[in-house]
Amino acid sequence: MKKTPKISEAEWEVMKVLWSKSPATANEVVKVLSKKTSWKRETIRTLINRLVQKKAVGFEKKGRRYHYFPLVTEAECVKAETKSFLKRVHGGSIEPMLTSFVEEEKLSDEKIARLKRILDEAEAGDEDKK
C-alpha cells in the first residue's frame, strides 16, 4: 500500500481544485485560487511544485503547457489527514473524539440514527470476524 503524502492546509486549496476539474494548467489552477484566496500567482505554482515533489499530483507536458492532475483520491487523502489528527489529538482513539463532538454539537434526529446505523454495522462487522 502507497503512502499518502501529508499535505499541507494550503496545498488541500490547490488539490480540491485538481479533484474537482483535472488536468489542469498551472494558470487554470491560479485563476480558480485567486478568486478565493489573497495568493499570488508565485505562491500558487510554488504549491503546485512542492505537490508535484510530494507525488500528490502528476503532470503531463502537452506542447509549451503543463497539465496537473492528482495521483491521490480526495477519499485517500481525508482518511490519511484523519487518522493524523486522531494520532495527535486523541492519542489514536476514536471514543474521545467521538464523546467530544457528541457532546459540544446539538445533533439532528437525523444526524443521530446515522450514526447509531454507523455503529451497528461497525459492531455488525466485527462479529463477523469473530
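Bear in mind that the values here come from a model prediction, so they are computed numbers and not experimental data. Positions refer to the first chain, counted from 1. C-alpha atoms forming the largest set that superposes within 1.5 Å between two forms make up the rigid core. Compared with the form predicted together with the DNA:
- Shown in the overlay between these two forms, fitted on the rigid core, is a CA shift at L115 of 2 Å or greater.
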Contents of the next structure:
There are 2 protein chains.
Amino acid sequence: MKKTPKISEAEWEVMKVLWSKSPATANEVVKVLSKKTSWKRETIRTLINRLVQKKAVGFEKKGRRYHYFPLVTEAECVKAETKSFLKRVHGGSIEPMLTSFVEEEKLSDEKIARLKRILDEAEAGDEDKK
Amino acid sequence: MKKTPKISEAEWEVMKVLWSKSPATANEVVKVLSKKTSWKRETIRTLINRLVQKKAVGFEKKGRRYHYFPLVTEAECVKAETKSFLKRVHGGSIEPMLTSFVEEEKLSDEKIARLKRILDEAEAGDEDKK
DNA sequence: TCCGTACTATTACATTCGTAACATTACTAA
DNA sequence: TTAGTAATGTTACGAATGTAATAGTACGGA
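Now that the form predicted alone has been shown, please provide the structure of the form predicted together with the DNA.
First the chain shown before, then all remaining chains and molecules of the complex.
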C-alpha cells in the first residue's frame, strides 16, 4: 500500500467532505465546511491547495471550475492515522485506548453490541485461518 | 478535569519516559531516548523545556541538577488525545476505528476476549445507571 | 585557586499549520 | 465591450514543531 501523505487536522475536514461527496468544486467544499467551522473561503481554499500539493487530492479542470476528488481512500488514511496514533499514545496497543474511550464516553447498548459483533467477526476470521 | 496542554508527537516520547520513571534528570531522559531515537541531547532538552513551558512537566532544583516530573497524568493525556483523535478521524465514532484496527492487526483471541470484557463492563455500567 | 567539564540557558532556523489578504483572470449580464 | 462578479493564483505571517548550535555557569579536581 502506498503511504498516505500526512494530513493535518484542518485538512482532515476537507478530506472528509471530499470522501463523502466527490468530485466537488472548491465552492461546494466551502459551503459544507462553512456550516461546521468559521473558516473563511480563502482558508478552505488554501487547505484544498495544500492537499493537492501533497497529492492527497486530485482535480480536473471542467471549463473554468476545478473539480476536486480524493486520491487516497478514507480507509487508507484512517488506517495510517490509527496506527501512528496508537503507536504514539499507547505504545501500539489498542486496549488502553478502548478502555479510556469506554470510560469517557458512555456508549449506548447498541453501540456496544455492534462493537462486540465486530470483535466476533475478527474471532471468526482467526478461526478460519487456524 | 483541567485541560491537558497540547503535546506534540516528539514531546510524547519525553512524557512517556517521565511517566515510566520520575523524577528524572534531563540526562536520564536523554539516555533513555537516545536508545529509541537519533535525537541529539540538545533536541531532547529543548523538548523538555517546552514541556515545562506548557506546564506539562514540573521540575525541582536538586543542588546543581534539575529533576523533572510530569504534571499531567498519562491517563489524562491519553483521554484527551483519544478524544481529539476520534473526533478528527472518525467524526467522533469509535466503530470505524475499531473495525479498521481489527482488520489491520490480527488480534489474538485473548486480546479479543479482553476487549469484550471491557465492553461487558461498560454495559454493566450502563445498566446500573438506567 | 583556576580550569575543564558537565549542566543549564539562550538563540537559531527551516517546515508545517492555521488563518487569511490581495491580485489576477475569465464569465456574465448590461 | 465593459464593468462587475466569481473563481483561481500568489503571497503573507505568526505560532508550533523538529532539530539543533552556541553561550553561560557552577562544581569538582589538579
